[in-house]
Structure formats: structure tokens, C-alpha cells
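Let's start with one chain on its own, the form predicted alone, as C-alpha cells.
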Amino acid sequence: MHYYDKEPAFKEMRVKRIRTTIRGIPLTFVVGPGVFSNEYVDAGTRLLAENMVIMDYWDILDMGCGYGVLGIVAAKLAPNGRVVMVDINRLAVKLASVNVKLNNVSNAEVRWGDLYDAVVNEKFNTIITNPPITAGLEVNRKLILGAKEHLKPGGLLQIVIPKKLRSRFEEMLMNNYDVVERLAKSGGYIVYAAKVMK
């Protein structure tokens, strides 16, 4: 079983809740089988909540967004913004669409895809990402130079990366985006702000 899989198998489908705090906002997650951390908000999830720079009103994208914690914090953190989260995991998109609704969230919609498929010609203030590092490096590579496409101008790729691999993920970002920064590290974990000015 892969969390990146379109259809995880698993034999029993058995949900539970997380109740956590987030930037001081008490959220509460529906999580199974299937899907990435589902004991616990993972540490670079968690790291790249608490740091990620989000404006109101901003269009937002959730990129491979699980059950929906990075979505969720940011539709919280801009209640006149959009957000739209997307993955390829089929369950996961059922666990986020169940707890967008769980925190009354009303600024966000779910939709399934295949990185950047589900939201061809649309663009993003920023795009928001812990991602499938498990994956390989040609997903997480079209996951970075992608989202170049869908980023407006001064528009942010802020994305999460463990710190074994900061080298590989700090080339690609250097290479392909005109300003770079770390917005956070801490718990084996670098938060990066990429920008493309126009």
C-alpha cells in the first residue's frame, strides 16, 4: 500500500479523529488507512502550517493535500480567500472533503487529480505542499517546476522538505524560481517560500 496510490487497499476501513491546535485555531481531522499520517499531524506538515505565509483573499492551492490539514489552516487563515486542495488519493479526497466540512469550512472545495490536472488554466497567489516524497523524484520534480505554471506574478511555491534532501529540493528550487527563502526548519524538517516575479 502507497499513500500516493490512486486506490490504497487496505482490508477494513477504520476511521478516527485527531484533534490538534494549529496557529492557535482547534481543528479536528477525520484520518483511515490509506493516507499519509494517520496517527498524527506529521512534523513538516505541521512545521509548514505554523509558518506558512498566507494573505486573506488569496487564491490557495493544497497540492497532494491528504486529509486536508494544510488546506484547512489556510481557508481558516484567509475566510475571504479560496482554497482548492487536490490529490490523487481517492480516500484522501473523501477524508478532506469529510473534515473541510468537520471544521466548517466554507472557502474550500476538494477535487481529485493528478498534481496540476485538476486545475488546468487556473492561478494561485500560492501553492501549498508537503510532498509525496516517497514517490520518487520525477513526481516531486513535476510537482516543483509545475507549479510555475499556476502561480500568478509575485506568486509562492511554499513547500516542506526533510533536511537529508535539502540539497537535491534547494537545486531544483534555485534553478527554476527567482527568489528563494526558508521560511522555517526545525524537527529534521526546511519550510522553503519559492517566488516567480512574473
Ligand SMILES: C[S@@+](CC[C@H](N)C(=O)[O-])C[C@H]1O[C@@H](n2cnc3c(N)ncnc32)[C@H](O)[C@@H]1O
Given for the second form:
Amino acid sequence: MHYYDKEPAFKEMRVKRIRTTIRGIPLTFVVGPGVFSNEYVDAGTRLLAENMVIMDYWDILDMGCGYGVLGIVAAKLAPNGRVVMVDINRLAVKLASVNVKLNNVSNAEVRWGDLYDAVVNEKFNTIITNPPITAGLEVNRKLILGAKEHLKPGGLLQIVIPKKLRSRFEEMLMNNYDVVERLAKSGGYIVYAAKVMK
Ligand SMILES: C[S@@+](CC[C@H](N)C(=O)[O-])C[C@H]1O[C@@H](n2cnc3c(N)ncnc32)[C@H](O)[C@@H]1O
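Pass me the form predicted together with this ligand as well; I've looked at the form predicted alone already.
What follows is the whole complex; the chain from before opens it.
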């Protein structure tokens, strides 16, 4: 089973808790089988969470939210902002909803959906994502190109990529965004911010 399966079996799910601190914020995540990185917060996710640019009052989309790390950190950093978290994996959506409450976040909502289907006609100041690399290049291309349609003018796609896939993803970002900047690089991952001027 891959973590991006739409409905992993979870009848007898054994949930666990991950306790961690990101950007000085103590956080707890309930995790279960069949979701991405359910033993610890993924190193790429952590690098993006520690380095992403989030301003208060922003509208933020966490695309492929998993059990909710990025969206929850973003919601804490933008208490007057609004966060929408989307995943195609129904268990991830359930866990992210639980984790939003568990971490006392009141400015985030979790939706089930295939990429941008759940946010038709909505635009954001930033889209944050640790993309589903194992889902294949086509899904990732749709994620990166689709982000442009859901960013406000001056909006940022903030994305973490494994270093070994750098050339392919950098090319996709450079060819489709007006400004591409590296925000961080560590432990085999690179975080990019790609801006649309429009
Ligand atoms: C690399 S994981 C990142 C999860 C989470 N953001 C984190 O950092 O821990 C990618 C996520 O994208 C989700 N995903 C895969 N294909 C998707 C799609 N077409 N639409 C929405 N989410 C998708 C997967 O279910 C998975 O939770």
C-alpha cells in the first residue's frame, strides 16, 4: 500500500502520537498506518515548516496535508489568517481534522479532494506543499502548474523537493513562475519559493 492510496483500510487502526516542536511551537500529532511519515515528522516537511514564509492575515493552502503538520504550523503563525488543508487520502483528512483540534487551531479547515478540486475558485497568498513524489511526475506537474491558478498576485508556492530530483523540479518551477528562490537546503532536501507576479 502507498501512502497516497485514496482509502487505506483502517478498521483496526492503531493510532500513535508524535510530540515535537517546530518554530518554537510545541505540537502533538495523532498518526495512523497508511499515511505519510507516521513514525516521525518527515525531514523535508520539517525543513519546509521551519523555513516557510507565513504572514499573519494570509490565506494559505496546504496541498497534500497528510496528518496536518504544515497547515497546523501555518495556522499558528497566522492567527488572523485562514488555512485550507487538502488531501486525497481519507484517513489523512480524518487525522488532520483531529490534529487541528488537538493543537487548538481554530483558523484551519480540512477538506478531502484530488489536488485543486476542493478549492475551485479560491485563491491564496501561499500554497505550501511537501508534494507526493511517489504519485508520479504527472501529478506533481499538475500540482505545480495548478498552483498558479490558485495564487493571488504576488503569491508564493512554497515547496520542498528531495535534492536528487532537483533538476527536474527546478526546471518546472523556473519555466512556470516569475521568480524562483531557494529558501533552505539541508539533509537531502531543498525548499523553494516560487512567485507569480500576475
Ligand atoms: C509527501 S506527503 C506530505 C504529507 C504532509 N504534508 C507532510 O508533510 O507530512 C504527500 C501527501 O499528498 C497527498 N496526495 C497525493 N496525491 C494527491 C492528490 N492528487 N490530491 C491531494 N493530495 C494528494 C498524499 O495522500 C500525502 O498525504
